[in-house]
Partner chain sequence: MQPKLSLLTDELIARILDEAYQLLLKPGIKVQNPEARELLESAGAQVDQETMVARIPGQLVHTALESVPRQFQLFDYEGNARVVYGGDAIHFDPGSSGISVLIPETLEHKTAETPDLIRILKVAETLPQYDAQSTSVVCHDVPKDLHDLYRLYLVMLFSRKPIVTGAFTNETVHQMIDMLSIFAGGRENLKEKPRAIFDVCPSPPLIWSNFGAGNLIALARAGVPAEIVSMPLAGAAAPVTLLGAVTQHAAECLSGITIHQLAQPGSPIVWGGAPAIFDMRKGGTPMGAVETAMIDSSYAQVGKSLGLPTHAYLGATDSKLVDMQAGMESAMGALVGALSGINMISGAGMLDFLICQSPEKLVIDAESIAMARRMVEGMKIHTDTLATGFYEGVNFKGGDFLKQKITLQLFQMEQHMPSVVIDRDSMRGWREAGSMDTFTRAKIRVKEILASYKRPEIDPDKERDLHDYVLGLAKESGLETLPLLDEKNPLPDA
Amino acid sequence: MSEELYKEMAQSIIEGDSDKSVELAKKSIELQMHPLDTITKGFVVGVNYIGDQFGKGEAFLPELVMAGEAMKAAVATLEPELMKLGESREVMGRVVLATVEGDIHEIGKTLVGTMLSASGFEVYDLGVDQPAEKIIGKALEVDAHIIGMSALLTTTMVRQREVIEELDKEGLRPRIKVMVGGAPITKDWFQKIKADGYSEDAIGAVKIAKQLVGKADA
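Single chain structure for the sequence just listed, the form predicted alone:
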């Protein structure tokens, strides 16, 4: 019985159907299925599948966004059950995300946040146009393992370097790892500013985040 349900759960994510994913999450609660099983054997399978398809160029950004939203809705429905059990999922790590100062692009960063949350990271998304001290302040406040910065303009990407220089100055690296992303960000830039991780898309970002916290899938 549960095998069928797991398949339906994965399918609801693949189809990006939030109503369906919430309905299935509620059903699993009624059936007293273990919420961790529901997440890992059901919904996450769908997230991983759509991620792989996206990586191969067989699924596109809107599908990825909708899958992320459906996952978020399902996890939110199950969260109270997890709390009741007194065991949240193993937290992979804490990540502070922001779009750098002077830049107001949101979509890519939000998507990365959704995918990281769905993969078990605790995500603190500060939003857009965030100065270095705000980003670093938040990272210290929540004892973050990773800072993820997005920039979509060549004029604002220099702010990523400023944050890294500030972290160095305050002796916070390598304790806090830095991931960068955004349209103008290249491998050359990532190496030049000595960031710890760089990805062109949200799926890649999750992989890199796992590597940076030492939880990479073998």
Given for the second form:
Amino acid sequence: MSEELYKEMAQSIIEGDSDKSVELAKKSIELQMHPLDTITKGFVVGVNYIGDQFGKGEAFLPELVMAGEAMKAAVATLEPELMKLGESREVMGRVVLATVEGDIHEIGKTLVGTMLSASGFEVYDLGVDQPAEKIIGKALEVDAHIIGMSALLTTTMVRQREVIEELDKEGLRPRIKVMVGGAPITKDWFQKIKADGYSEDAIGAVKIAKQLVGKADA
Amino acid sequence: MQPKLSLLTDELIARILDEAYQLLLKPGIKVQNPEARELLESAGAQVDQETMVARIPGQLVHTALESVPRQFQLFDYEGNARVVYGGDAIHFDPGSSGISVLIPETLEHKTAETPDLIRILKVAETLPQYDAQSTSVVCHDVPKDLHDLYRLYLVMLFSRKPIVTGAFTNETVHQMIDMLSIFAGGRENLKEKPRAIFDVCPSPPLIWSNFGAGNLIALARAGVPAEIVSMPLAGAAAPVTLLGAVTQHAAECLSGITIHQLAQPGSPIVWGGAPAIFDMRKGGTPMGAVETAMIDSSYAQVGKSLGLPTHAYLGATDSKLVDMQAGMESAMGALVGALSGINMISGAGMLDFLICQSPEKLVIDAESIAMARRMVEGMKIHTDTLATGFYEGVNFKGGDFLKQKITLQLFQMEQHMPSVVIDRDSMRGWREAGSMDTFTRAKIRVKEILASYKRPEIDPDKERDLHDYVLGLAKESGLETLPLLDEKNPLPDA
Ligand code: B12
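Switching forms now, from the form predicted alone to the form predicted in complex with the partner chain, please provide the structure.
Below: every chain and molecule of the assembly, starting with the one above.
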């Protein structure tokens, strides 16, 4: 019985059907299934599948984004149950994501966020034009493992370094790891500012993030 | 007759504009600049200060459209009109603000520095296909506060052509206008005969950022031409349909023009853009996609229906090398832009989604631009009869037309003569010349151009004033001297 249900759950994510995933989450509560099982044996399977397919070029961005939305909706439905049990979902890691101050390029950062969420990270996306204090403040508030910063302009990429310097000054590294990205970000730059990781695209961002939390794919 | 590409019917244009006007009311335009909100509100727009959303009534837009100049010109260093914005005039300039350059020997994408920009400027200055220069790459050997204006400084020293540029902040736009004024002989003269136009971007979807709107207002008041570069990214930051993207483009431009004309009625502004479809496999913004070109061509048609000057980003490629894909996408873009009668077509030289510039690509693109221009000249009637008058003395013999005087007289009017970059040699000739591919020939052509380039003569007093002005700003950013420019042409202090 529950095997069937898990399959349906995975399928609802693959189809990006938020209504369906919420309905199934509710059903699992009625059936008194353990919410953690529901997530890991049901919904996560769907997210992983779509993520793999996307990496292979066989699924498209809207599918990935919609799968992420369906996943979020399902987890939100289950969260109160988890609370009641005093348990929490195991996440890959918590990531605070932002485009740096003075920069309003949004799309790349949002895609990275989508991919990270789809891969099991808890993502706090602060949006664009975010000053160092805000980024670091949020990271402390949610006890983030990783800060991810996007910069698309050669004039704003220096802000990434400022955040890193600030973190160093406060002695917050290596507790908080930093990864950077955006059109002008090169390996040279990443090494120069002593970030912990960088990537030229969203799939690479997930790989790096997994490495940074010590959960790299074999 | 100038051949024209029309992807839209009049009926469709009317629908696009009708829906664009609807978008201005619902959901409205998010205007993040307080002064722009104030301008809109006092003119009768409904503004929610909390959400920053302005609902702009059609009447306001109509008034703005009435005061926009239908045509204006850009001038060269000497004050000659060189670029016409308006009607179906077409011009080309290199793509702007690249981050890296392609190193032809190693094929590496290297972060751009002063010598790279100078090489690009020399090439674009020499090639007649480029009617204007652009501030084509950012030089990373100067402090970031100078990134935008330092590019302009180099263009002004190495070129006499009109300039397509842009400022990266609300402060530097004023400094860049000051720089241009030094050469023009004051702000009034600059207004009279502008040498440069500034790109200004709304943020898709339907946002005028504090920065973007601020520069619109600054340029309007200075009377320096502004070029709206609206970028609906279809499927990500705009509707996935091409027509949806064209409609959003219209709404972003109409709202921009309204803010601009409220700040200063009659200031010159251009209906332009750099839209793209969004690649659903990789998440990129392909500039070389045919659908991207279709969005450009269509929005230009919409702008023309309003009688406005037009601009687009076409003729760039997403390839990382100057290869077959680069040639194919760039030529297709140039041709579509030319056939659409777009006044300024930016993008030449660009690789990798507008990130990387290449002088070698610039010389190859110049060839496709020349071909596109030839196409736009269209079919010409040179003679009283089309053919019948040509057959006297021709005895059913191929080659006889070569004997005719008229062949010699007319062939250069009928045929565009490409440079050596285009191979039309025999196999033997090609082999003897070294069996080179296009890229190799382009490398040689770039070397030749660089060797023969001479810096334009610029009034030494103006040059010194400009230098001192930029040096003053450089010192504020911690730079004591400006980087050495050219051994052959040392500048004051350099
Ligand atoms: C769309 C766009 C805009 C839009 C942004 C809209 C929006 N809502 O986001 C608008 C119109 C607002 C805009 C404005 C400007 N832009 Co712009 N823009 C672009 C463009 C064409 C595409 C960017 C994009 O969305 N790409 C698609 C996404 C998916 O890719 P991505 O952002 O690179 O992200 C991927 C990777 O980089 C990486 N990644 C990104 N972030 C992160 C973070 C982490 C942690 C990691 C690991 C990875 C990672 O993964 C992502 C997914 O694969 C680029 C060209 C380019 N190729 O980058 C120019 C570009 C970045 N812009 C440029 C310029 C000059 C400007 C303006 C200054 C123009 C002007 N004069 O007004 C303004 C600046 C505004 C500001 N203060 O920020 C230049 C930068 C030049 C330079 N030397 O710095 C570029 C390169 C284009 C050009 N040649 O002119 N722009």
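Rigid core here is just the name for the largest C-alpha set that superposes within 1.5 Å across the two forms. Here the structure is a predicted model, which is why all the values come from computation and not from measurement. Positions refer to the first chain, counted from 1.
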- request: Take the rigid core as the frame of reference and indicate whether the C-alpha of Asp196 shifts by 2 Å or more between the two forms.
  value: no
- Glu106: with the rigid core matched between the two forms, does its Cα shift 2 Å or more? no
- Message: With both forms fitted on the core, check whether the Cα of Met9 differs by 2 Å or more between the two forms.
- Response: yes
Here the CA of Leu36, compared between the two forms on the core, is shifted in angstrom by 8.0
